[in-house]
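Okay, so here's just one chain, in structure tokens, the form predicted alone.
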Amino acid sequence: MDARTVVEPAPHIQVESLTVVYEKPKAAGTLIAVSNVNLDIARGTFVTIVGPSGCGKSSLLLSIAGLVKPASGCVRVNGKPVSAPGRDRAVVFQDFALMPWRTVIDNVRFGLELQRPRGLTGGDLTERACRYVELVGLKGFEHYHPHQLSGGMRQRVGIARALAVDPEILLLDEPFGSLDAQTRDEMGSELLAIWERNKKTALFVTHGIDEAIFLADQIVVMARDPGRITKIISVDLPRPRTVETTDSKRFIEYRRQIRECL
């Protein structure tokens, strides 16, 4: 081999041929989800999902979580099939799914009780869960409930309980479909400061357009009737990214491409 040629990193997220079916409700046939999506995720970068409703962005996100079981094909993970959940894959929601019961320190802490890392006693998850409220900027809230809590303020909780396990993969299903569109721009700017620290591996469903190109380094466009990516979009936009960002000829270029695809 030349001493010249350079070897590219294995993907660090594989989908093969990946084709997700769902039974209608009153034996009324099968729903085609996803059909035969091939996609290639390299380590530390950010994709964005984007696409109409029923295009099969969640389908498709839940299946690299392995909360979805495919029909045909496969998604590989560091080049192991993925069969079930694992602890270097991590989800947040769009409706929080926070214990209303607990604490935002108790809710951040409940992904580490159900993993319990070898050797860390209830102190130890304790302290790590502390810093991971203080990392989403929830440090003096540590003690409220969610009821006591902004949407906003809520979805940061559930970003810091998905944190910290310490996974390599972040994956997230419309986080912020539900704030109101000041707060998910706020929230967009302070997710990509927390990713620009630990630079994990990220996927984020959405429907915006904006919101895709302004978090992304690429961008995958879905189409629906059946689910399936049409494009992928390369991002070159410098980080880390202001909203003076959205005003550039070069954000203008990407929102028309995606645009002429959906």
Given for the second form:
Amino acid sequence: MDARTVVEPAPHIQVESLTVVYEKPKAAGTLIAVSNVNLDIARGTFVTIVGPSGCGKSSLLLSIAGLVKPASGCVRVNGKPVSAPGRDRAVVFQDFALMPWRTVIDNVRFGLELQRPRGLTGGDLTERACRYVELVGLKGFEHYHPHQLSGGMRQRVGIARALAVDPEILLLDEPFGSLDAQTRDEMGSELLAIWERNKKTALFVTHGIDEAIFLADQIVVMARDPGRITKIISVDLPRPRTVETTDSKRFIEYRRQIRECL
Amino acid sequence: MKTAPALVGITSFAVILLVWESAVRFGFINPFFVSEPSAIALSLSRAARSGELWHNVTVSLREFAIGYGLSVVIGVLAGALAGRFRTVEYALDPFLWFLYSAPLIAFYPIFVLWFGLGVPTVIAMTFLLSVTQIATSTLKGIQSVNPGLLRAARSFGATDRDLLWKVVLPATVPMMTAGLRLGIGRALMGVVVGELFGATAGLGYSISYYGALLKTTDMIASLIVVVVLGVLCTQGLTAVEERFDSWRTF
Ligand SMILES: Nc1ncnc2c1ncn2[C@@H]1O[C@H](COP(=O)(O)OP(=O)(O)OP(=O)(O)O)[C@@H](O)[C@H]1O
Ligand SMILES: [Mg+2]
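Having seen the form predicted alone, I'd like the form predicted in complex with its partner chain now, please.
What follows is the whole complex; the chain from before opens it.
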């Protein structure tokens, strides 16, 4: 086939003039959390979102997940409008949202149980859950309950739960927020490896500027009041990225650029 | 170390029995008012051998089972519906408040008027005293379900049925079983109060019967049986609670 006749593939995720509005408590009117946001995310790209607290990062992410209904505008995945959550997307929640009555392994198994991939027995699900528990470095803690874990460990359970269902799109809301610097770097590299290996599309919210650059093909910078996108930066750094990447001149230039926008 | 609390409890209990017995033996207290442990034990064994004890226990337990059983079914159902539907909650609210705050014993004469003296009235008292506790606990349990967990479940494609079985129910069970446990105590109160006046058998009846004859020993013996039954039922449910509740230890 002649390469020039191949049409540009449609974006994997399209956000079209998305506006998200919440009721304020005590009927004090409404709050515009996300205002008229447009964003196209190509299949297989890693997009990070940075912005001050309250600028609507989570709201944007949850709208794409189909968990928050937009007041206007829409989100399309594979060209189809999103109206509810779907198997093609999995979310890592900012507040972990683990079932306190389930052990680590059963929490990781939770999504699998609900989705029951075809042809898999209960034993297969447990086995798969086990693999992901190991992947996030929680081997040996399978039978702990969430209240017996540290914050960072809980967070990793949430990550394993989302990875275990093997979605096309990973929606991660500050997934490394409670991790120490070293674990954060390890998990970041692990996540990049999974992403590269399985050709996933990832949307990753973070407060860490370096983390945002290190992981991203594209960085979305948001601002608040109302929540909106102020800049989209394409990151042109070779992969696989290593510690040296963060010392490169270009990296430092990106860092300066983002600081300016924030 | 697990045995230590039980050991201390048993010791303190034994000490009290000993003090009681000796106080009566040495003439510090008139046995007419408090009887004495050895006499009570004799009375219990007499009642057990004559079949009187067994008869009273079965009568009371049957009333308890029916009244409390009704409470569980209706209380859990009402609480669950109120938790699911706002309208039901608003509709039930005044009743729950009323039942919570009213001195329910005052209903006794009305029940006698409706059901006559005897078993049905006792069952009605048992039901009335325990149903509120169970309904409110179920409702509170459902309302305390973390919406973030429901959202997480939905993100993985949970259906309404999944939400009920995999999130709402496990999250509600601890508070609900706590309500069921508190309900036991109140139901037993209903049984005893109901039997005190217009019954012809049962432990409450036996308390008031011997009370009227001024037979303190036999009266206290029946009282002790009621207490033991209450402790056994509550302990049984506590065991169930701990099974479901091991995660709620923070
Ligand atoms: N369920 C809700 N009900 C009402 N207001 C909400 C709700 N969720 C978010 N908001 C409001 O929407 C705004 C954006 O919230 P959002 O959680 O999207 O911000 P964020 O960028 O993720 O912030 P952070 O970095 O602190 O997580 C905030 O002002 C918040 O108060
Ligand atoms: Mg957020």
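Because the structure is a prediction, the values reported are computed rather than measured. Residue numbers count along the first chain shown, from 1.
Each of Gly151 and Leu192 is a member of a different rigid part in the two-part motion between these two forms.
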